[in-house]
Amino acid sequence: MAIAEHVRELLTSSGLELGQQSDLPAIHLPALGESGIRPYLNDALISDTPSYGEIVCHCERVTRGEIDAAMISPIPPRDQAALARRTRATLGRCQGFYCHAEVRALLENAGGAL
């Protein structure tokens, strides 16, 4: 931050008009732990969006709805490792042996690069 502030001062002192600083959009990342109710247990969420009831990764209990939500987030995952960091899909005991193909297909259908 100090470097950015210094660069801003240099640009301003050289005569460049920087304009108003805009606010960044708020980014909310879901809690991945078991501290709250998970989507596959939330009946109200499942009744609104049935894909939250379809478990894709059984070891980590990651649903299709969670993967879809990650794909349309403000910063979507570009590869399977990024998707795993956001949802924990393929990071369970089987290390993706059972769910890797389906998670990869969901990522490819959403336009992600592998």
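Predicted model only: the values in this text are computed from it and were never measured. Residue numbers count along the first chain shown, from 1. In this text, rigid core is short for the largest set of C-alphas that superpose within 1.5 Å between two forms. Compared with the form predicted together with the partner chain:
- Between-form comparison between the two forms treats the chain as two rigid units and finds the smaller unit turned 18° relative to the larger, from C-alpha superpositions.
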Contents of the next structure:
Amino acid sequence: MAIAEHVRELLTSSGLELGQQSDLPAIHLPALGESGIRPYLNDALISDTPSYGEIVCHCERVTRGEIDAAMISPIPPRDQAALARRTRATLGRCQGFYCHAEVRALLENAGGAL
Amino acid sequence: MKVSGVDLLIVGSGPAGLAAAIAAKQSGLSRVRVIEREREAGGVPRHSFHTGYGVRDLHRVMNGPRYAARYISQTINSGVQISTSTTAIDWADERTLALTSPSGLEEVTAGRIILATGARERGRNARVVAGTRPAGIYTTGSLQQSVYLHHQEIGSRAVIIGAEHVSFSAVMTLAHANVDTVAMLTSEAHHQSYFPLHWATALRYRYALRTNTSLLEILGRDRVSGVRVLTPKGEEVIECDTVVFTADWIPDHELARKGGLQMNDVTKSPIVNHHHETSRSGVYAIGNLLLPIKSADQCALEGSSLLSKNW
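Take the protein just shown as the form predicted alone and give its structure as the form predicted together with the partner chain.
Now the full complex is given, and it begins with the chain already shown.
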């Protein structure tokens, strides 16, 4: 954000008309840490959206709901490595023995690539 | 949160778990439930299309998916409840498991619990292989699911690491996806499978079995471009776009460990007595969770004989 502010100042000082500033979409960081309640343990969330109870990556307990949410977020991950960093999917002990193909299918169906 | 109870809860719906469920019903238990974390029951045979399943238990030969389908229909017909997309996440008590599924959280208390969670192959990280982290690296398990369940694009030239039974299954899976196997590496002096199996696969798919050869490094940036190997004659680079790590099995023992069951440090399996009972009374372990790896029919026989022996 600081870099963006600096670039904006440079552009303005060079005489460019930047127009009206529009609101950025709100960015919600997914609950990846173990300090809060992960989606697979959140009964209220699962009863609202059942895909949060469908674990796809079993080692890291990443649900289909979290992967779907990442893929339709304002800045969606474009490849499997990005999706992994965003959700933890495939980064556990089995390193994708069980979930590689399923995660890849979810990614490709949403427009990403291997 | 939902609370329920059963006479017998089986974790895992591979051949061992399903065979145990069928036998439990036949022995007269009324409430038998199998939970499976994948979307479909059946375990590994469901994505293993080569033949050879069913020899010891069903006395006929068939491919993996047909073998799995037989066990699933027999299990359902005998009145067992199979819950798919359902994960046992932790122990709530001695014989109570906490489950997560799309229908929410649940705690199931069971008279007896059988752990049949199977085994997986060690991947690249667990084997501590040097090099970059490009796309195109598989285990046989992930490869089979990509090819047979999701029909995904794999590549064109593959190197297989390991030369055990499952490595030959990887060769056939790659051929099905139009990928040439260029080499199969083993650091041992011989392959560790049946001689006719190696002879027939090598003749049909024309790859080089490289014995006394170990993998040093994976090369490539976004995509695998090759592997650097150490042969008896020195170092060499084999060009490929796919690497498949095969065999080197480890039990999927997380639930057993979470429960604080006594573990065997060598096999990484829970320690069981001659009735397959673990260090916790009423909790049993069968199949490839114990001393991986056994074939599917051996696991099924272990599952079905468990109940006839002591229940």
